[in-house]
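Next up: a single chain in structure tokens, the form predicted on its own.
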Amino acid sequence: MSLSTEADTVLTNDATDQDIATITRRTSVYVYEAPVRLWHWINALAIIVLIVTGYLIGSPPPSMQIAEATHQFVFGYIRFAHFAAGMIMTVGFFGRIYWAFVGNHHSKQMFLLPFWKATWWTEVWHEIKWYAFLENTPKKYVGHNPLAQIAMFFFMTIGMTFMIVTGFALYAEGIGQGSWQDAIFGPLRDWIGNSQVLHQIHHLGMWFILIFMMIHIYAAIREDIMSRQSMVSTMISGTRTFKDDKVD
């Protein structure tokens, strides 16, 4: 982890005395390594494709009068895009699990909640009050704040595992008996007892992921504006920049 500070900031001639008075030292910490950032954006794109195509699979569009039925393959392309994005997300997720073992401390946060630490629960409560506008001063976190950790663990780690497993169980039904997909995921479909129910819970999972994405984007932009550290740019550069000299 590298630290860099800007003790003396020089502004251009258009700076007023009021501008100069707002100068604070900025501390930068390298937190998200390149594989984590790459996974984040590829995964985000894959999820967007999965949500759009998954919605269309669950609510098929009407017949398109652009050609004879035998000459168009619109729904087939939708399904192909869904399957391809799902496989990319799956491979990326396994890669992300691997990097949790070989990467830095912050690469593990998505997979492990330190629920045994009393200080962590205190910080969770502080974050709840901060997001509810009941706390005036946000804390500084190098990685995810505790509330974000909880959201990432349940919606991404657990949620993506659920979507991958149920998705492949549905895919195995189309591939047919005797395939490796059916050998691995077929028992889940048989245990549920009805592929229609499996479709419904997989489709329901899509809505939970969509809700998480909206909250995630809102929280990231809100923190970038209101908190004392960078958020959105951190997932591009990998560097978290703190915006004042206060310790806590």
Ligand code: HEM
Second form
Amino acid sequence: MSLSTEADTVLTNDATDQDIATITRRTSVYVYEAPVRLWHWINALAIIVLIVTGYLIGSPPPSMQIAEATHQFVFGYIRFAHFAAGMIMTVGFFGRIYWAFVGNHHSKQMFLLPFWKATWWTEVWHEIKWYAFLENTPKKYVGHNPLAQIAMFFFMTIGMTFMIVTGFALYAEGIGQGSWQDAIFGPLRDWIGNSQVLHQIHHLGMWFILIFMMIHIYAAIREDIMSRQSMVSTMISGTRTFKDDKVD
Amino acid sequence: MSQIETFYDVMRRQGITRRSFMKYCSLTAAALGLGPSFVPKIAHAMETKPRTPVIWINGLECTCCSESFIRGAHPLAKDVVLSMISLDYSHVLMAAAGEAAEAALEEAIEKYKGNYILAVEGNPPLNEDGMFCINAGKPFVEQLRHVAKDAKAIISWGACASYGCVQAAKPNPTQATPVHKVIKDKPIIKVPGCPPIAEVMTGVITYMLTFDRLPELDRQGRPAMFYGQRIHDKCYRRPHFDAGQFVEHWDDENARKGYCLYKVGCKGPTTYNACSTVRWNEGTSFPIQSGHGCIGCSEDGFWDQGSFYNRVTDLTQFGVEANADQVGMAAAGVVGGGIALHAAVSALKSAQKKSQDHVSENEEA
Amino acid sequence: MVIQTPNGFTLDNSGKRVVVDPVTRIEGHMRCEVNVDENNTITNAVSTGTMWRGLEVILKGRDPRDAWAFTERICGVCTGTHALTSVRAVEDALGIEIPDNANSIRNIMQLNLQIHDHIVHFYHLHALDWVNPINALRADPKATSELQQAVSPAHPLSSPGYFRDIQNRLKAFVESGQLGIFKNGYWDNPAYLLPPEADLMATTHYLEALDLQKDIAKIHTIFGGKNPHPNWLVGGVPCPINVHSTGAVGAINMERLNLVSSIIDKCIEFNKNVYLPDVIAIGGFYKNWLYGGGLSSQACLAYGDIPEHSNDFSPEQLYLPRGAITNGDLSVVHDVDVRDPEQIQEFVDHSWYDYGEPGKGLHPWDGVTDAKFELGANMKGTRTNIEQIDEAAKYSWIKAPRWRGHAMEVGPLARYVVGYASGHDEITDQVNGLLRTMDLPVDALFSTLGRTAARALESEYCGRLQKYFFDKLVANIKAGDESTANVAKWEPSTWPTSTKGVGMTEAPRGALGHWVHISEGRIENYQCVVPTTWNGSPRDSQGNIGAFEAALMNTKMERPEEPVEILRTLHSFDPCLACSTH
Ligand code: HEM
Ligand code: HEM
Ligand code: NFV
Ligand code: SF4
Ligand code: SF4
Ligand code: F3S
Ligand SMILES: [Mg+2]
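To complete the pair, please output the form predicted together with the ligand; the form predicted on its own was given just before.
Below is the whole assembly, all chains and molecules, this chain first.
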């Protein structure tokens, strides 16, 4: 098997010449900078809280009698946890967007699909075949593999935006007319027409996110085992290490 | 409108004393949630402003808006009709019928051009050339357009006029259409509810008479003073909601203690109306106080949100007879199954590969 | 052209055609056309329901537990009766038995509706056909006071000063030139016969009744949360009872019961001191105006209502009677079985619906509601500007229900005729008492005024029944039973895959039935046959005319261009058009 020396003929999605040089030396690449990793785990935690509390908001736990009603704040706390996690997720998301501007170029992947790049599509196709067991050897990627990138974009970038917008539109109802939340998100509610619909689509969004989580975690662990690079540890240490020194 | 007497003139001529007139003004102030300092202002307004002609027309509806209106306690319906407004056309109450009724309508339009309030109960159907609702041999929608043309403002009474209500529920066989989708060049005040609360109806009218302007409207065109908050925001059962104390099923121990009705489908959290504060029938009660959840009757499309008894309701707006949890769980189940299968095949493949590698390694050796 | 109808009327549409559209002081939209001969006597009558909303179509595929809310919106005037009929139909289909307290509360609400609706009908929808408020200005308040004290000594509001104040208010109103709802009334028509004092007394009671009705309705508010359109529940009533323990604020407690009881007393007082005396007094002046009998002496139908015990709808357990009378034979009261496909059928040959074949009648369980608007060849005007309807073709949004082929009258008078014929004690006593007081023969019942009088008697009877069921409710609570709902079959998983049910009530305007077919937890078919569907029905395939049309026949009009007489007779049925077509 021959090693190619021309970077532009190598297909590894967003890898730079430098990255390729590194891969060929079978070393590791620093991919996820600290803010990205911090965000990832905080975000993951917030979303887990949001899913658990969100589900309970739709289907509350059995009634209990602990204290006098105004002092027993069980459902209040569930909702509080939801809103707090929602705020954290929102602030984090804005922070992550900021980092896409100032961070390394991997940090932009989640927000932009390079669908104008023919090579990217080739890799998408390759990745589909790999997951469909039609391809025996996986490819190497420094950042996300293109399929993961698509998932990130649709489930996270779009999905989280959807949850934030609908979540705040719901939150605005409680804060009330005249609040900034209402000024920004209220028109959405009025456009939808009935807040019950807003609740239902926000609720449906939860399942959308949950399904992403399932696929995401499965894929991360699977790739960790079956691909040619590190996965889970990458999101902890930030560096991607490769298991062989082939280029793509 | 200078030829029209003022409200105060009329009251005085009808033998009402200055004292009871002032009392009426303070009741009005209270009904509008205004402090005593507003009483002289209201009195002044009443003394100087003319009685306002009101034309009340009916489309596809059930007349519960009229019925609600006559339940008014402050002011009393008789005082509204005799002393506050001039109800120049109303199918439900007017003595005349047929040609004489239609003549009264034409006279009122002619005489008060640009100065009358048009109150619409119900809505026009547009299918069958509008002939699902016929008035004087013609489609109701024609009457609506005709009377709206010279109106000063329009009040859309109830869910029917505001949003379409029950006849507009799927599949809306008559194409019942709310007023604002037919009349686009007039100020329209939506007073939704099925029906609206009587005192909210008269409150809106007295506000217009008193302050000589339209009430402040929210983005959906409803008076902010009555529709600015949700039932849930001011519900007296809210402490039980926050405590997580719910009626689990009808007539259980929790129901008898007056716990929150959220789990049996209460739509208070998604409904803008004044029921939990103004309450119904002179403050006697309101749906939640009497043990049934709010069904959201003042909300657009409340008929098509799935069962009134579900908290997580069917996604009917997407034509699905299942709720988010059912759809989501099914999808998650499929994905989960897919993952399990995929994981199994992956394991198999890699085992295969390993043994192949092993074989080839052996061969090499 | 002269036509003989199978139900005994001679229709002649050759004379002058008089059109009344809109018919006002009713619920909904209605048109009426009559022909009058040279003596201004009505020789042909056509009544048209001019609205349709499609509730039966809209209900398909819905959760049957929600149906009460949809059907309740059929009408805001008889608010609640459709809801009750609906929960009964669904309970019948699913085999749900309701607790005793729920039965008492439902009865109280239903009786309360009867009283409310009857009072509002008489004073606010009907009175102006007999009472001339303009003429009241000429009354002597002192003489009015004397009249009031003579007809009803117990009514406290009867001083000359009281009537003078009202008269002054009325005078000022009229003199302002803004006549409002009284504008263009037929105040010069010689059909108005009351002396000014009676006009003033009745106009005063118009206002008193307007104040009172808002209080009467509060019973619905207490048990159902609001009126119009209180809340109901499949399996019982939504309001829990808690009279002994903590947390009773939201439940039916002692304070709530006291409020109910005080309103019941108010109803009884008003019926006794105002409503009945007014009907007798006003009726006395119109004793010779005996038009409008129509079908009432021929064919009457009642399903019965107000069960003594929960879940027992057998006729002997009902306070309002069940039965059918046909061919004018009062000696036989037929059993009515609403499940029998041979008994109740709806026809659409003259209605704007399509069954696919002519002459077909369908029992409501197999009912079809398929709208089809088309006008007959002999109509005058255009499709969207009808000047004259062609009654030989389809001409109404109302279907034509028939009982064993007969057009039937339903309503308070029908109930009282069935009750009288079947020897119902209360009803017989009331009717005989009234006839004696007014010195009238039994035949006088079969008239426009008889209909109006039966309604007043019924209001009085319902007031007493309301008290009876209130006492029964309290006694049951005292005995330790606070239950109000049966939730054993609340979950659709407990239901059979396919089942049918029927619910009946006696609505204020007459016999009301809902037929439901539930399949896999959803409504497969839902059909309502409503009092005004019976009374306002157009002709059927055999040419039988309905109760409105029959009652208008042979009435003499003073001035055909001023349709007071038509209004009187139509109003005596308390037409509800939103109900009739739904
Ligand atoms: C991944 C993100 C999120 C998930 C999975 C999620 C999930 C849910 C779910 C399932 C519900 C229950 C809806 C119902 O059935 O009525 C809910 C309600 C709600 N969520 Fe979220 N949510 C998310 C993000 C947010 C955000 C960012 C906010 C903004 C503050 C937010 C605010 C709310 C509010 C206000 C409610 C309504 C609470 C109530 O009615 O008491 N959510 N959420
Ligand atoms: C709620 C749960 C989670 C969410 C919403 C989530 C979301 C994300 C997102 C948005 C990224 C892209 C990061 C970026 O490009 O900035 C990412 C990457 C990653 N996540 Fe998660 N994550 C979750 C849980 C986890 C868990 C539990 C693991 C470990 C088992 C994990 C492992 C990874 C890995 C390895 C990557 C890097 C993927 C790659 O290199 O292409 N995630 N995750
Ligand atoms: N017809 C009729 Fe109704 C009644 N009573 C109901 O079933 O009025 Ni609206
Ligand atoms: S809004 Fe509701 S209450 Fe009012 S007329 Fe329409 S159906 Fe009746
Ligand atoms: S009863 Fe309804 S409105 Fe009241 S607190 Fe509970 S959910 Fe909110
Ligand atoms: S059902 Fe309607 S009456 Fe009020 S409490 Fe809900 S908005
Ligand atoms: Mg029907």
